[in-house]
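What follows is one chain in structure tokens, specifically the form predicted alone.
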Amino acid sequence: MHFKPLIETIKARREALRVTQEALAELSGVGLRTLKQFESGKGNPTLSTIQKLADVLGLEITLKIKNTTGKK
């Protein structure tokens, strides 16, 4: 899965910040049932709503794009 880094990221921060799921959906605007289906890996989360979760845990989010098809 190519999110796992990033639910690993914010879901360490929620927990070393001490703050429930519960809590951080509602400090951040995001449904709980997507913040449950995004820690267990499961769902699509938009740009947006992880910007959400990172701006209430007080995290950086950096866009990287890569060219994978070998042209320049």
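Owing to the predicted nature of the structure, the values given are computational and were not obtained by experimental measurement. Residue numbers count along the first chain shown, from 1. Heads up, when I say rigid core I mean the largest set of C-alphas that superpose within 1.5 Å between the two forms. Compared with the form predicted together with the DNA:
- Core-superposed comparison between the two forms: the C-alpha position of Lys64 differs by no less than 2 Å.
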The other form holds:
2 protein chains.
Amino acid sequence: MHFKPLIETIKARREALRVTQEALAELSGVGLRTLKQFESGKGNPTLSTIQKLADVLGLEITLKIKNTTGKK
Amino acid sequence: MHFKPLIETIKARREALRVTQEALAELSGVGLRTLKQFESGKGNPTLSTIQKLADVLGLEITLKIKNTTGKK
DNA sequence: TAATAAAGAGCCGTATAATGCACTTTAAAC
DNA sequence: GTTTAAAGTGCATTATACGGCTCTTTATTA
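Which structure goes with the form predicted together with the DNA, now that we have seen the form predicted alone?
Starting with the chain above, the whole complex follows.
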């Protein structure tokens, strides 16, 4: 299972803020190795990992009702 | 770390659809034990677990920019 | 009260996420 | 080309999520 949209949102946000993986890892308390894996699309992170990253990046995780009208 | 909003969204959505934990577990491919733990606020689910549940419930995981204006 | 259904919890083996460390690759600056 | 910073990867260890099984708790309904 892969999570491209999520990953790309995080990565794009980090880059927009001009933060390195190393800095984000430190700020968020997530291990650098874990962040690297996540951003390179490997693995299956836990919610707390995502949450920590999102927090520092000023993002929040939400669940919205999927629009099924005319979905593929 | 706890994830009340996420949990409650999932739970509320499941109940709105009148699906039991058992049925949702089957439909989503998530173990019943895992779902029970998640809904009762224990543990730290992986992204794939959340994704599977969200899929079946017609929800999608998104990251939105937090509104910091006048935040607590 | 008894029966039933749904949810919660303990035990526990297996799979894998999280992490550190060292090394490699990429890309930009000079 | 060389230097340097950032990103990606292999390996190994530890922590923990996943999931089945069983039992308990909590409604609900007859």
